[in-house]
There are 2 protein chains.
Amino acid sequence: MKRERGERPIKPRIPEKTVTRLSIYLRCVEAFIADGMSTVSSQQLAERFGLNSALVRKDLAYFGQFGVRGLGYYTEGLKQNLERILGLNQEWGVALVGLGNLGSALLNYRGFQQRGFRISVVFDTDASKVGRRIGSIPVCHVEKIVPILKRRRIKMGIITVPAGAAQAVADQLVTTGINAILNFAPTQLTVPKGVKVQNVDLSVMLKTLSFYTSRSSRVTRAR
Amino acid sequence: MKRERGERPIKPRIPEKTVTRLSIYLRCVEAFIADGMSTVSSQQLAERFGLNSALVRKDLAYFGQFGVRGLGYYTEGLKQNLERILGLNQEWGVALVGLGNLGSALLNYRGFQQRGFRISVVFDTDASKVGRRIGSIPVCHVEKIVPILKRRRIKMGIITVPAGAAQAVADQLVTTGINAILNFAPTQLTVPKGVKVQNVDLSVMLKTLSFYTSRSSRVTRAR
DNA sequence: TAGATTGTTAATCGATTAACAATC
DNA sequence: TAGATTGTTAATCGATTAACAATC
């Protein structure tokens, strides 16, 4: 990224696919560290997922020059850089909305806590659940989302309510100034531009699998 | 798709993104049917997700000429075509491997049954779970995957075991001739070419959200 | 027939890959 | 120094969009 003296640095838009791959590189670097390697090349990183090494270098180069020519990347340094870039060097308070089967499973999911994601409040509409505590986490009524979240510094929400209720919940979360939503409801959420939504649509994924399954059965039969 | 007499029809490779969108079009068409509409245009479909109408037409045109010029698509006909294309006009037997929190949640998840996905056998290694039945669904030991699945016509598997065990489970599923795997373990599975894997990597998704959250906090602070 | 909308080709855009000078 | 590997530019590839003839 060469530029003349006095020019502003150009901030290139970072493709979402790059961000997704950063997490994967991080996981991979951690594996290399566990194997006792102190450096790793873009080629070695790429091989683990069938990616191109130039892509790995390009992805990393969006954020700085982390490598050493002729040597590769120091695993420890790369790990720390990736954690910093991904915002994993801090704790995130998370609100979970919807304490059904899926919500309960996520609440118990170790993967969250491990990476500094703390579900610190849960919301539901079911009177038999509201008012209880799960461990130290209070279960509150969905109507209280705005007042409760305004008092806390929570920037991420997880939606595990039925499709019909999801948009209303998202609207409330947005009102409280949340930045990111992980949405498990099978519906397209409409949110303002600054809010990032990740959809985990099991129903769409299953249909995609169904497509490929019926295709390969068809091919098999045809032979 | 014009071609000379006698030429073979060219089967274009269908982009995975197209397949994903088909499921979304189906959901949308169902909503339009519920609203009592008998036809729908590519423009109307596109608007619901901020897509381009040409993309909708192109996606559908991979599979045939379903539309009527000047009119649009008959909602009922399109629904049936999409269901046929996606293989949703039949039941799929599904094997679930891993009866932890997430596995249990999926087992209870209504969305599966609704679309003809029947989890008909569950596998785990935990001696306290193996041998039990959940409703009519038997819980068997993971060691029995190959003999049990060989006797049944199961073409899809869901993996909800820890990352370390996932590849071994995938290998076993592949041995039984499975076509598609929905993988919740945070690890890259290696499978033969004919097998389709959909990864649902919660850990990667959370990290992506964390990236955007910390970015927008940074931007906010900078102002 | 006039208006609308498809199916499809050509243009555009964005992401991936190849290639290579810089440099450890 | 010679070999290796980065960071980056240019070429390629694939997906999206614009445009429009075909046609209901």
Second form
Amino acid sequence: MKRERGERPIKPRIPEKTVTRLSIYLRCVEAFIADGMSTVSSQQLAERFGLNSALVRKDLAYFGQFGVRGLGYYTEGLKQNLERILGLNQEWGVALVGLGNLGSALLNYRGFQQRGFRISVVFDTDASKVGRRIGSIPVCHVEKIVPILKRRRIKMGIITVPAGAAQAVADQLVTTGINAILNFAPTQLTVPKGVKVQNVDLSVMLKTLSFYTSRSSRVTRAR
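Shown: the form predicted in complex with the DNA; wanted: the form predicted alone:
Keep in mind that what follows is only the chain, not its partners or any molecules around it.
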């Protein structure tokens, strides 16, 4: 269809898998920088990290032209562009709901802070935990999710509560204006359009590994 004069070009829809791969590209580029490399080609990325060079170029092309013909990509420049695209050039406040074993482990994970994700408030129902401070982070009752998060204007939440409580927690988070949820509860959440949920089901991942391990064991025995 011919575009009329004055109309804005239609931006292509960016596939979700492309967005997921951007973080992999960033990690790869950081490894090259650590090795002292100032430039890298899409083929080098592909060969070293098991990627597809054509796919690398296609993914990056959604966001602009970062490469130099015959040279490849300047690693520092590509790193900065990937951080900008992923929104990692700013700090994000994060709310954690559920201070059990998994929640406590995530709270102590330094990788979040290094990437600009700062857990700034925690919610739980356990009376022995509510009212405490873990470092500078307050632990509040889940009943206060809505007023506290609306006041703090936090946009990201992490759910580590049991499956039966996860949907109610998600509903509260959405009410506050949160539009991104990392869900560790083993259940599917129903959220409004415009709210992104990323599910992390550790048991499913382990079952997948079990499948490949059992197949490998059968092949070994067959030999």
